[in-house]
Structure formats: structure tokens, C-alpha cells
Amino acid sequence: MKRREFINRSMGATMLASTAPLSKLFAHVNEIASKSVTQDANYDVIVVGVGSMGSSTCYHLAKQGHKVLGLEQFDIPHELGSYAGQSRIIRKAYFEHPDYVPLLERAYQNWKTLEDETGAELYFKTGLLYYGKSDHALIKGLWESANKYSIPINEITSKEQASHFSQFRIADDYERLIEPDAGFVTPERAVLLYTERAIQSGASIHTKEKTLEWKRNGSTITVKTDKKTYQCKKLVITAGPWAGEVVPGLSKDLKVTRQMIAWVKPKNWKRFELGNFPCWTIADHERPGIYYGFPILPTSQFGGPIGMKLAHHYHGDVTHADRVNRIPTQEDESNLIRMLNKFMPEGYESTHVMKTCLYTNTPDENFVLDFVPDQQKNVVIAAGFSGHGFKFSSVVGEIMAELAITGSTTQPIGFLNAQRFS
């Protein structure tokens, strides 16, 4: 059957023995990275956040050639902005919109590239589950992608959820489904990687250095930082929450929220590690937004932090990039622990760590993936993920690149333009 060769398969993965610990690749890349920083003033292109989306610009304009500069205001990687936390899903039946689709499967290709170039394993085939009622968004969006394109997702019978995971606690009301080609991708080492990628391919890299202004003048684009002014013929802005001060046009249309991730020490560890529990969505029909998580990852790979994963992909409060409350509060644990009671018996015993992460919102929560206006094709931006944007990381830099370079892109970013919202 093939659901059930899909499961056992999957959950039976090995890892890749030769993959470094992430502390010592941030070591590595951090001492290239100060080894990468010239006294070079002018360049042909500046991408101004090495994040996840500014990493793989930098690595695309870099192994196509050109002369490129990566100013990033922390260490590489750092916790501050949106893509920290050692695990983001990856999934194609994309519920928010069918037409991410197509940038889904070019950005598998893109991880998969970065995986044959580096050695490394990124992307982690766990299958991901589905829980919820069938008029929820969540499942009737996922329907939508998966018939227009064809994605397999597989219903789970009463059989197979007693069987393969016992774990969760589900109503019979709602629907229950795998799609078996998702899983994660991790997104510090990604980061690290791409950077690393893009420093060897001569991008030059500079971090703890914070982007003040930047100006056009005809044909060139003055960018002044707190410690030097450069110049280059072509900006890219890829500053995740920061993004609405680089761009105070768009600052508008971008909304940052707090929004809180945990891991916890389940009452019986071993049933969700990896290897034996999947990535998970839970659309709770008492609540608003979706639930998600993660098996637990040994720390020998993937580093810290320690226990099983989840997050609650609903607003939290708005707040200012430079002035996050990164203190936990009650309500943002309690809320995690009524869904984890509810939906997974043994899924709690104790708060391991909770951490802060940051969602820069659009009006309709899809990307902007753009020139930015009136600067005659000469800045391009990619803000507004939405908290669902890392997955794309690997074709968004491809994007970047192409926009920059060449003015226009073959991937389909028509319905993520800037000007929507005017």
C-alpha cells in the first residue's frame, strides 16, 4: 500500500554522518566572512540584510560573477528577525495561494542544488500532517493546490492514525491527511551555507554593520552604513522586519508582529523524535490560525534548542523590530499547552525554552517580491513574508538576482508586486 510504504520510509531516514555541528560552521563562516571584507567603495550590486532571503541573493549574484556586497547589521546567523529557530516546514499544497506552487517546485530544486554543492542535508523528508474541518482554510486551500497541481496528499484512515500516529488526539469531524513530500528545511545552517557559498564565489560579507540611508543618483546608488559609504549600479533590500525603515514607501503596507515558539519535554520523548513522529498543522476550529510543529532533532546535528517544536501561525502583537518584548508570558505558554492537552496526550510535561521570532505582515499576507517604485528598476525588495516565507528563501534569492541583473525574472511573481496596495 502506498501510504504505508510512504510512512515507513519516511520515518525511518537516516541522517548524513558528515554533516558539521552548526557551531562550528557559524565559527567558519563568521571568520571567512571577516576575512571577505575589502576596502573596495563601488560595486555592481549591494544587498542590504544577509538573512535567509539575503543569503541566497548574495550567493546567486556571486556564482553568476558580479561584484557584490552583503551588509548585515548582526552576527550571521543571529535570533533577532524572522528565520531562527532550527526548523522551518516546507510543504507544496500551499493553502495560503495555488500560484506559490510553481516557486515551490523551483525551490526544492534550489535546496536540492545547495545540498549536491555543499555535502549537507537541508531538507528533511518527515511527511507533513494536516488536521481540521473541512471548511477551515487550511484544508480547503491545501485541496486547492494539491488538485490544480497534482501534489499527492494521502487521507489517513481511522486505521492508520491508531497505527502510525497514536500521538495525536483527533475529532472524527475533522479531516486527516499527509502530504508525504514535505518535511523541513533547517534554517540556520541554510543561512551559513549560502553565505559561505557566496563569500567562496567572491561576494564580500560584512556583518555587525548597520544600513542607515541609501540614495539614487541617475545611474548610481549611494548606500551609507555607521561605518563607510558605498556605491554600486544596482540595490537589493532584503531586510525581513527591518524592511519598512530601509523602504519608509512600504512601511505602510508592513506590519511586524511578535510571535512566540516553544519546545517542550513531551511525557514520552522517544515518540516524537525524529524518525518516529512527523511535521504537523492542527487548524483547531475553537481557535483562530493554524497550530504547527516539528519532531524533536538530536542536537548532535541540528543543534539546540532541546525538545519538540511548535508554534501557534496566528497575529501576535504588533510591535517595532528594535523593541520586541522577547519576555514569555503566561498567555503565550498557556496557549501552547491547551492546544498540546487537547490534541496530543502525552505531549506535555514541561516547558523546555520559548523564544521570540518576528512576522513582517502584508494587508493580504503575501509576499512583495518587487522593484521598489520610482527608482527605475534600479532596487528590488523582498518583504512581507508573512511568516511563511523561508521555505522560499532558495528561489527568492534567485529572483533577486534576476531582477537586478537582468530586470526581470522567468519565475512567476506577477500577483506579489509592490503596487497592489496602492
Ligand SMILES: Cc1cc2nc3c(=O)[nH]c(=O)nc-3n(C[C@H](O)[C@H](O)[C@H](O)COP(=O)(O)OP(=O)(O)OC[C@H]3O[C@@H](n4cnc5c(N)ncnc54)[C@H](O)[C@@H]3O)c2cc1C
Given for the second form:
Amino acid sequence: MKRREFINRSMGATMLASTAPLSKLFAHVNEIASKSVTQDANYDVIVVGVGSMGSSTCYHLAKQGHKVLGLEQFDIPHELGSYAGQSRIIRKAYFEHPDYVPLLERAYQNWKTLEDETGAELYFKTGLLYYGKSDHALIKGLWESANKYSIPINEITSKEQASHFSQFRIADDYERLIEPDAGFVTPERAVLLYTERAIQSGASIHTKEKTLEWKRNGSTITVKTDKKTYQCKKLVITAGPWAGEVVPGLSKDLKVTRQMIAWVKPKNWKRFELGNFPCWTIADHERPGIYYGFPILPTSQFGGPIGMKLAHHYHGDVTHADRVNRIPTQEDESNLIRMLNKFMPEGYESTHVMKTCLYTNTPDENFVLDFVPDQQKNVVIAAGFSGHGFKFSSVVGEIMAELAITGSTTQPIGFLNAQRFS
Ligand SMILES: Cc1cc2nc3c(=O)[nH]c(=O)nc-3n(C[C@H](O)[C@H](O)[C@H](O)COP(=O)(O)OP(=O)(O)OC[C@H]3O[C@@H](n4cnc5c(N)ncnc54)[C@H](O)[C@@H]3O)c2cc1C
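Could you drop in the structure for the form predicted in complex with the named molecule? We only have the form predicted on its own so far.
All chains and molecules follow, beginning with the one already shown.
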């Protein structure tokens, strides 16, 4: 019996309705993951880290018929890496660098493909507001990308501001813009569905199995975990905040920082709910970085926590993924409350919950998508997503699969090469 037939039969080839509550999907994916564990020690490709980028990589590789093993040190999903927390903003007028826009076009297409295959809704088009002074990097950068790639951006008149976005109190000297095609994607569900689809296509996914070391000998790579030793022809490293440990040669350019997210109760709940309120970004000229947030999402559909989510996109304290202080401080909370009181008069009544998340920052805050130096194109890495990577995970997995199998990619990733810091 062919491998894929065996796997499909042994799992009953069931796909859980993808609108199922997250807890059900979680139980289902972990059940089929445990059934996908085989005694095999040899694989075409091993993927270290089945999170945002790794789950998508396993999916793309397995779909092409390659024999794949995905190794994840925790459960799928979990809250200790970079993707936890219900929602991630997706947008195209990319202020960080216009060269990301072609990758975003492909990322949007790939999200749609996953939605079509699974029947799930993963991308929610809420529109994204941009508020900031015209000389701020957010505003200058988004116009650069929007003009270069003809991305629709609308200026909001004072009348529209008062009628549609009256939740905000914005100074007259701030630009008021909206990207109508932007919104958010749902990270936990996406990671679960990519994992589910990878397993359905024949991948083995081992959870609670930590990769301890790897070594290349000619065209064979040996991967040692805390459970077993494996061999593969190609290795893909998608280890998020642990990437610097898995590839020590790159660790100096992958700084992990502690970031906080809050879910708050606004004074007027209804006005901030999904359907009545968009995603938003505000570049407060008195503070570094950018504040951003989401509408209140119904927990029956999106899982917890309850409330309006917001965060501050800037570099938090440098930390280590295994030793980060996950307890919120008074300062973490007051930073976000101060911002709400300033820009959303009805936005804050009380704090519901605060959670810690991790960024992995490169010196220029652009990703690393490349072969690991000195490994003869046998080892590929996707890392350093610097707090803005999730929206790309649908295309990054495809790129990782291409690089691992063919040694090249059709996507324009030259600006994300690993050598640029040396
Ligand atoms: C607060 C916050 C807000 C964000 N907001 C946005 C946003 O709005 N839009 C956006 O696009 N992006 C956003 N991001 C960024 C985005 O979430 C990250 O860039 C993305 O999740 C990084 O994916 P990753 O695969 O590199 O890491 P992860 O998703 O963390 O995956 C890495 C995986 O590798 C596993 N692993 C590591 N080492 C090993 C090992 N040795 N053995 C086995 N498994 C291992 C880990 O357990 C983990 O599951 C945000 C991030 C944070 C923290």
C-alpha cells in the first residue's frame, strides 16, 4: 500500500468542519498528529518547528508528495512562541518595505486556497485605519508601497471620520487613511489547518519532541531530538524565537524581545465589535513605534480571550524564549491604557487579560529567508520575522518548500538574504 493511502485510511481521512470551535479542532489535529507518528527514521525533508511558518512548510511539502517530518517541541497550537492571540493584521500597503508587496499578493492567494480547501474563514476583511503625521515612517512608507503597486488607500474626510469612525479622537494634523482590503487572519486556526492538511497529505507531525542538534555529512543530515535520531536529505528551520539556538551562527542577528498584548473591556462594547469597528494603527508622535488593534471578536467563533485586543509594535526588552518574564507589569498596562485614553475616549473601562508574545528581530527588521550559510543548499531557514511575519506564513511555507526541493524560488526574496548582516 502506498504511504499516502495508508495514512488516509488509518486516519479515516476525516477533516473536521473547519468552522468547529478551536478546542475541537485542537483535539482533532492532535489526535491525527499522534496517529501520524511512525517508526521511520528517514525522510526527504525534516522541518524543525511547526508553528506559523513550519506548519505551512509541512503542508506545501507534503502536498507535493515529499516524505516530511515536522518536529514541534510543544503542542499545536501553543502560547509560548510568536503566533498566539486570536488575530494578526494582514495588509498590503507595506510601510516596512515595498519589496514585500509581491510576496503579499501571493500570501493573500495562498490564504484563499487554504480557505477553499478547508471551508474555513481565515481572512477577515475589516479594513485597516492608519492615523499618523504625514512625515511618520508609517504614513510615508505605506504611500510608497501603495503608489508603486497601485494598492487602494482612501483618505478619510472629517465627515466620514465623524460618521464611521467616531470611536477615535484624532488630532487635526494627523493623516486619516484606510486600506479597505486589509483586515486580520486567525493564527491558531491557520496553524491547525495547515497541520491538519499536511498530515492528510502524508506528513508525520511529532509534537512534544524537541530538536536538540543537527549535523550535515555530505548530502545527509542527521537530526537528533530528545526522543530519537533521524536522517533527511533537506532540513528546514522554522524555529521562531528559538531559531538562534537551532542555528547558532545566526544568533547574533536574531534578537528575541518581550512583547505584550492586552484585551480590554471598552466603555461601550457594541461600538467596538466585529462588524462595527475595523482594525487600526496609530503612530502617536509622542511615542516610539506604532499602536494597533482589532475589533472585539466573538469567542464562540474565535476562541478567547474576551475583549478588544491591542498592542504596541516596538522593540520590547531583549529576552530569551525559555526565560522570558510572562507576568505583565504596571508599565506594560499603563502604556496601552494611556494610548486608549488619548485616542479612543470610549475605548477603556478595564483590563481583561494581558499576555506575553515574542518577536525575533533582525538588525533591519526584515526577515531572513535563505539557505543557511555553508550548508550547500541543504539547509533552509525562515526566521527573524521582527513582529510582522504572520500574514506571510502562507507564502513563506511555499518558498521554504521550493528552496528545499528545487534549490530556488520564483518569489522575489533577494532582499531577505542571510548574508546581508555579515
Ligand atoms: C504580540 C505580537 C503581535 C504580532 N502581530 C502581528 C500582526 O498583526 N501581523 C503579522 O503579520 N504578524 C504579527 N506578529 C508576528 C508574527 O506572529 C510572527 O512573525 C510569526 O508568528 C513568526 O512565526 P515563526 O514560525 O517564526 O515562529 P512561531 O510561530 O513561534 O513558530 C516557531 C515554532 O518552532 C518551535 N520550535 C522552536 N525550536 C524548536 C526545537 N528545537 N524543536 C522543536 N520545535 C521547536 C516552537 O515551539 C514554535 O512552535 C506578531 C507577533 C507578536 C509577538
